[in-house]
Structures are given as structure tokens and as C-alpha cells.
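The chain below stands alone and is given in C-alpha cells; this is the form predicted on its own.
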Amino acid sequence: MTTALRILTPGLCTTVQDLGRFHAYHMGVPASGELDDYAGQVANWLVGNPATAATLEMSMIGASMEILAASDIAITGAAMNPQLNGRPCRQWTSFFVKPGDILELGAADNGCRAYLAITGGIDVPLVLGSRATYLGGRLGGFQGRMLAAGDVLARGAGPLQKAPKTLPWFPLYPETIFLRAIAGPHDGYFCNQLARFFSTPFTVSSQCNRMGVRLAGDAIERDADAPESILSEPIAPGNVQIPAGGQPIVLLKEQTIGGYTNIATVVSSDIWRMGQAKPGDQVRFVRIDLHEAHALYRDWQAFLAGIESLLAGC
């Protein structure tokens, strides 16, 4: 363990995350983890870490920090105009830092969440097999909470790189987000509204956090003969709930059960896009079937494996 970072200003919401914990649903503990796990994984690969290493997730406004140990760092995700000792530095590339350096990130110009990876990964205790912060349960991460000024973080062991690594491209986060989704599991409650749901644009409201994103738009109403409510049941990231007011909620990674009907489910290879959604963005759902969803999943895994292989060979 190496003492690596001192937080000077924490930004709006900075937490320690990794790919999440997936074996504790039966105890009411959600997966948590990086909301844009694509950006989180690439950040780790850029500094030579495995995809599972812990990163810092910064939402809307980035943190500033003092470097306490020689390390490689990479910042991916939302564009937050990072500066090292007052000089701009690029995202989606790794760079070397040394003790005494000051790294500062600003407000997001594009997207919502940025990810900082460091040599060896952020070193906090494993809780139920993960280092991810579950804010609702004050569990995991750094003392189960958002980072604050004065916090000192350690990193794991790992070799420094001989040269920087750069991803040859980087994603831009559009203001209109297309999400491929499968109807259900409660689409039978919305037979008269299903086509409307898949053809209507919705707007990301200010009611969004790591649990889910509430959308605004034309109300989606259940069929007249459908039951008024369901018993609470297990939910999954990507479920799209329709509460009483008819405004959809896209669930993310900090919830395990829900009592609203789910009209559709966003495919796993698209959920990361909602991690970069900000209030005012538009969302449109594109209907696909289960066969297409399986093919998308295989293609997405192959795409990620290609990036990992590319950066490992740099």
C-alpha cells in the first residue's frame, strides 16, 4: 500500500468505485460500481491495471488533489478540463505524476461523470468482494461515503509505465441518448401505450442519482384493465419503471427491489450511456428483441476485449 492522493476539494460527488459487487442482492445490497463502467475500465487499462481495479468517480464537478507518490494516472469519461500544476492535460491518455504535483478538474463540459485511475488502483478495503461505494448503505469505498477535503487515499502496488498510453479515439456524449431496450417484464400492463413509449422523446429531469434517472415527457398510462400496483420484486439495472404519474425512471446501480411496473429493460451494453446523462438531455428508447440483445452483448464484450488488447500492447 502506498499513500498516493490527498483530496483538496472533493467536487460535487466523488466516490471510490469499481465494477461492483454482484453476490449480495439476497442481503439487500445492490451492485453499486461505476455508472459508466466503459470509461472506468478504459481508465484502468491506460495505467496498466486490470479492469477490476478501483477508480475515483467524479460527477458534474471534478475534484482537486495533491499527489503524494510517483504514479501513472488516466482520466476518462466526462470532459472536465484537467490541469496538472496549472497546465492542461489530456483525457483518455495516461500521464506521469510525482509527489507535490497538483491535479485539478473542473465542471463537466460534455457528459456527467469522469473516472480517475491510478497505478495499482485506489486501495480501500474489500467489502463483500468489492471496493465500490454504496452511498445508500454507507458501505464500501472510502468509509462508505463521498470524499471530503483532507481525505488521504492509498494506491495498490503496480509498476510505473515506460511511456504514456493513449486510446486512439474517445467518445463524445450526445445530448440525445438512444437506448436499446427489450419490452417487459410488465409490458402486458401497457399494451395500449407500448408503441407510444418507444416513439416518444423524454427529457432527463433534475431527479437523478446513482439509484436512477427520472425522465419527463408525455405520461405513459397503464391499460384500464391492468392492476393498479404490483408486489415489490427484485429489479435490475436498466429496468424502466412507470410510477403512478407516468414519467419513466431508468434504474441504475443502487437499488435491489421496486414496486413499480417495468415497461422495458435497457440492454446491459447501453446502460453506461445513462451514467453520462445530465438534466436537460433527451432520451429515446429503441425496441429490440432478446435475440438482438444477446448479439449486442457479445459484440460489446468483443469490443471491450479489443480495447484491452490494444492498450496492453502499447
The other form holds:
Amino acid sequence: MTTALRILTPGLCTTVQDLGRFHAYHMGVPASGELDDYAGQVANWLVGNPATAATLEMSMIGASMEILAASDIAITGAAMNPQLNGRPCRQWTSFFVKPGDILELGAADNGCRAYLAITGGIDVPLVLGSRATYLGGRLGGFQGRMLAAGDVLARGAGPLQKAPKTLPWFPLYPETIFLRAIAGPHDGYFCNQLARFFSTPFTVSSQCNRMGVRLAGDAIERDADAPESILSEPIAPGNVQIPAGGQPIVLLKEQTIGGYTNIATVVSSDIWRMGQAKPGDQVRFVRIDLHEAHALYRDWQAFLAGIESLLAGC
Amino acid sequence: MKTEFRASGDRSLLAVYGSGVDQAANEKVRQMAALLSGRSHPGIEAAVGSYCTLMLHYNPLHIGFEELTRHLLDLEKTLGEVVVEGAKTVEIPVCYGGEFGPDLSFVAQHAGMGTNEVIALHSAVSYHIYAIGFAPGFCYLGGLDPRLHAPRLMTPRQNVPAGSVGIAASQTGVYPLASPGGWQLIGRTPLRLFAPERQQPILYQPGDSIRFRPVAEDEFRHIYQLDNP
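Moving on from the form predicted on its own, please list the structure of the form predicted together with its partner chain.
Full complex below, order starting with the chain above.
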């Protein structure tokens, strides 16, 4: 363990995250983890970490920090104009930092969440098998909370790289987000509106956080004979709830059980796109079936494995 | 009823074993969850149950939806032969009223009885745990005496202390962690209901029962000191 960073200004919502906590659902503890796990994993691979190492997730406005130990750092995800000692530095590439350096991130120009990976990963205690912060349950991460000015973070051990690594391309986050989704599990309550749901654009409202993103648009009404709510059921990331009022909510990774009907579910290889959605963006749902979704999942896993081996080789 | 299987996205399957608050369907959910967590199945990553539904999180690289449903139907056939760990009753000490239960007198007034009668009725029965979720260690309980049903607060409290025992409509339960909340608070338990560092972070599982035992303030403080090092 090496003392690695001191937070000078924390930004809007900066937390420690990793790929998530998958073995405590039965106790009511949700997965949590990087909302854009694509960007989070790439950040780790750029500094030579495994995908499972912990990163800093910064939303809308990034953090400033003083570097306390020689390390490699990579920043991916939303474009936040990072500066090292006052000089602009690139994202989606690794760079070397030394004690006394000041790293500052600004507001997001493109996308919503940036990820910072550091040699060895952010070192906080494992809680139920993960380092991810679950804000609602006040557990995991750094004391179960968002980072604040003055917090000092440690990193794990790991070799420094001889040369920087760069991803030869990087994603841009468009203001119209297409989400492939499967109907259900409660599409039977929305027979009359399902086609409309998959053809209407929605707007990301200002009510969005790590639990979910509330959308605004033409209200989706349940069928006349369908109940308004259901007995609480287990839920999955990507479920699209239709609460009373008909404005959809896309659930992210911070819940295990819910009592609203879900008209559709975003496929797992697209959920990261919601991690980059910001108020005002447009969302359109594209209906696919389970067979297509599983083919997509295989392609997506192969794509990620390709990036991992590409970055391991350079 | 024949089990119904629904896709909840590309990585989760929802198995529906019944409808409504039904102890038999809930028992099936609980036994299936116990069976699935007791063995390792390639591709099945987690199982979480609620009242009458069970969700399997799976990895489509290792198991397909059809294969998973066949597997679950096969397991269902063995339910009769399998002995699942017996349900237990967990006793939860509660100090009712005063600073710990600021809404006890409202609930008593609403029910048209004295506060002692509310305490006696609330602690007289065991509550079946139908599900755990929403928050770490939070239980969905069945069996609140209809005389104790009381409306939610008009304005939710910003901060409900951990361990608070409340009533909302036909539900009763405990807040395991401090959080905002709109339930009528009638008491508080000194036990830490969710402690992630413990070998067993929670003291119960679905299928178990909870019984509230009234304790005086000095016993509350004594237990609190033992359980909150």
C-alpha cells in the first residue's frame, strides 16, 4: 500500500468504484460499481491493472488532487479537460506522475462520467468482495461516501510502465443515445403502448443519479386492466420502470428489489451508455429479441477482450 | 401454478412461482434459492428471491435462457427430496416509545387504544420474512395486526436512525441503516442488523421469522454497547 493521492477539490460526485459486488444481492446489497464499466476497464488496462482494480468515478465535474507517489495514471470516459501542473494532458492514454504534481479536472464537455485509474488500483478495504462505493448503503469505497477535500487515498502495488499506453481510438458520447432493449419482464401490462415506447424519443431529465435516470417524454400508460404497481420483485440493471405518471426510469446498479412494472430492459452491453447520459440528452430505445441480445453480448465481450490484449501488448 | 419464466434483460431470468403474498409460493422461492446457492452451477452468478419471484443472474457465455429454464424445472422436481435448513425465529429487542419511537402515541391514537396495547400487539406475533432487499438487511415482513395499520407520515423524515422500527399501512419493519423515511416510528432496536464485516452480515434470511421483544431503556443501552464496539 502506497499513499498516492490527496483530494484538493472533490468535484460533484467522486467515488471509488470497481466492477461491482455480485455476491450479496440476497442480503439486499446491490452490485454498485462503475456506471460506464467500459471506460473504467480501459482506464485500468492503460496503466497495466486488471479490469477489476478500483478507479475513481467522477460525475459532471471532476476532482483536483495532489500526487503523493510516483505512478502511472489514465483518465477515460467523459472529456473533462485534465491538466497536469497547469498543462493540458490527454485522456485515453497513460501518463507518469510524481510526488508534488497537481492534477486538475474540469467540467465534462462530452459525456457525464470520467474514470481515473492508477498503478495498482485505488486501495480501499474490500467489503463483501468489492471496493465499490454503495452510497445508499453507506458501504464500500472510501468510508462509504463521496470523496471530500483533504481525503488521502492509497494505491496498491504495481510496476511502473516504461512507456505510455494509448488506445488508438476513443468513444465520443453522442447527445442522442440509442439503447438496445428487450421487452419485459412486464411488457404484458403495456400491450397498447409497447410499439410507442420503442418509437418515441425521451429526454434525460435532471433527476439522474447512480440509482437511475429519469426520462421525460410522452407518458407511457399501462393497459386499462393492468395494476399500477406490483408486489416487490427482484430487479436487474437496465430495467426500465414505468411509475405512475408514465415517465420511464432506467435503473442502474444500486437496487436489488423494486415494486414498479418494467416495460423493457436495456441489454447489458449498452447500459454503460446510460452512465454517460446527461440532462438534456435524447434517448431512443431499439427493440431486439433475446437471441440477438445474446449475440451482441458475445460480440461485446470479444471486443473488450481485444482491447485488453491490444493494451497488454504495447 | 406452472412456473413462468421471463427475461429481465440479457443476463437475468425472472422465475414466477405464484402471485400475491402467498406463503406456499414464497416457500418455493426460498427453497429454490437455497438449492441454487448450495451448489455451483456453471453460468449462474446469483439468485435473489422476493415474495413469489426468483431472479437468476447468469452469464450468457456459459448458459442460455432455454437451458437455464430446463435446469430450473429439473431442480424444481427435486424440491420434495431436499431438506433445506429449517426456518428460525430471530428475536429482535425493541425499546418502544419515547425518543426511540416518537410516533408510538400517534399509532395508539389512530388505533383507538393505549400505547401499552400497541406494544403488546406488535410484539405478540412472529412476522414471516418474505424478502430481503431495497436496502441492506431490509426485510419485507408479513402479518401485522390490522388494528395497527397506520398511514405514512405526510412529510418523510430527513434522517431516520438505524434500528428504527416502524409501521406504514399494512407493513411493519426495521430500518437497518440510517436513511430518510416516511414510516411511523414506534421504537428502535439496539442490534446492528447489517454489519458487513461480520461473518454473517445479517442475522436472518427469507423464510425465517422475526419477533420483536420489548425491552426497557437500560437494557437497550446495554445491548447497544455490546453490539456496537
